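Heads up, the chain below is alone and in the form predicted alone; it's given as structure tokens.
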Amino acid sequence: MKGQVIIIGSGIAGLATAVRLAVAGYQVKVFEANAYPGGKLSNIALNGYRFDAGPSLFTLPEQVNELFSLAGKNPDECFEYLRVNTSGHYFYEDGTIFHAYADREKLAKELQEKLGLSNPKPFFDYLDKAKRKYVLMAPIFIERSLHRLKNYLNFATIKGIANIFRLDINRSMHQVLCHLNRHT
């Protein structure tokens, strides 16, 4: 054993850190203020209904699988990932129900019918641009640790820096969306 580590909070980050440190040979103790683990990843059961109290989308299952693999466990014994047809349903006061379909054609039709967006192309252009940003930056900020100098000296980081002008870093989200609205 390398030593003892105390982690405050059993949210996703706390639990992931606990697994990594335990696998590295540390004795880990996790302290949580709530009566349940998971932090924001929780739910409320009321009158036979279940409500997500935190994130309603589960992204990056490969990160969860990696933690299980590090601990010598098979994630398939605990999880069954299912791709859903909609990422969410949005309910408006006027009675409109908007379904955020995963299928682009269905989503385009929903945008036109429910939200009156006559041309959904700028919306999809925005999503495509967001995807390009993610693909460009994920290897730097998600797939690597930022506390190691060697992780700054690689092709992914150089590519990210070379494409910095595409990241809208000098614009607020409001400015980006206003630019989108001017082109709809």
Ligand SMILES: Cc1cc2nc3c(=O)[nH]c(=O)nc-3n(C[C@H](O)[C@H](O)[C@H](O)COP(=O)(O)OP(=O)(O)OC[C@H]3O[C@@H](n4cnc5c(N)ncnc54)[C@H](O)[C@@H]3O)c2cc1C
Second form
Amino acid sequence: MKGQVIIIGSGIAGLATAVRLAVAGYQVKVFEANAYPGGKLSNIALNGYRFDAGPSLFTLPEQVNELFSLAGKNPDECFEYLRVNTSGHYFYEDGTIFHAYADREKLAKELQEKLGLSNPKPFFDYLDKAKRKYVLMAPIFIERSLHRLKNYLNFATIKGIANIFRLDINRSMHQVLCHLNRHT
Ligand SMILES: Cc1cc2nc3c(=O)[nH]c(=O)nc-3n(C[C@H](O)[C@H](O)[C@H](O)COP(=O)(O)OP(=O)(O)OC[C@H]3O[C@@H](n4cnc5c(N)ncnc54)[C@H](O)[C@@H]3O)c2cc1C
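Alternate state requested, the form predicted together with the named molecule (shown: the form predicted alone):
Whole complex next, starting from this chain.
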């Protein structure tokens, strides 16, 4: 046993840290103010409806699977999820219902049919660009911890810096989206 660790909060961050530290040999205690674990990862039932308290979109399931694997559990036996075909449905006052399909071709068609997108090419370019940004930045900001100096001195970071002009760091999200709007 390496020692004791106390974690305040049983949100996904606290729980993931607790698993990693326990696997690393620490005795971990998690303290939670709420009567339930999960933090924002919970929901509220009201008048027959279910409201997410926080996340609705579950991205990167492999990160959760990794926690089970680290703890010596088979993720398939502990945690079940299904990939859905639509990430959400948007209801407009005029009766329009927009389905946010996960499939990009279907999503572009929906944008054309429901929201009047005339030319899908800028939309596909936008998705490709977002993907490029993610592929460049995930190894730096998601897969590494920035508090260690050695994590700044590696190929992924140098590649990210070399491609900094692709990242729109001087534009707000609104400006990036307006640029897309002008071309559709
Ligand atoms: C509206 C909304 C929508 C979101 N949508 C998405 C989404 O679609 N997809 C996605 O991936 N992410 C989404 N997120 C982000 C995601 O919810 C958070 O990143 C994640 O849940 C944060 O987890 P956490 O453990 O850091 O914090 P929290 O979930 O906030 O957990 C913190 C925990 O600490 C406890 N705590 C705090 N102080 C104390 C104390 N002093 N003593 C004891 N316990 C304490 C709290 O009660 C809580 O349980 C959304 C967030 C919000 C608000």
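Whichever C-alpha set is largest while still superposing within 1.5 Å between the two forms counts as the rigid core. Residue numbers count along the first chain shown, from 1. These figures come from a predicted structure and were not determined experimentally.
Verify the C-alpha shift of I44 between these two forms: is it 2 Å or more after superposing the core?
Yes, the C-alpha position differs by at least 2 Å between these two forms.
Superposing on the rigid core, do we see a C-alpha displacement of 2 Å or more at R148 between these two forms?
Superposed on the core, R148 moves its C-alpha 2 Å or more between these two forms.
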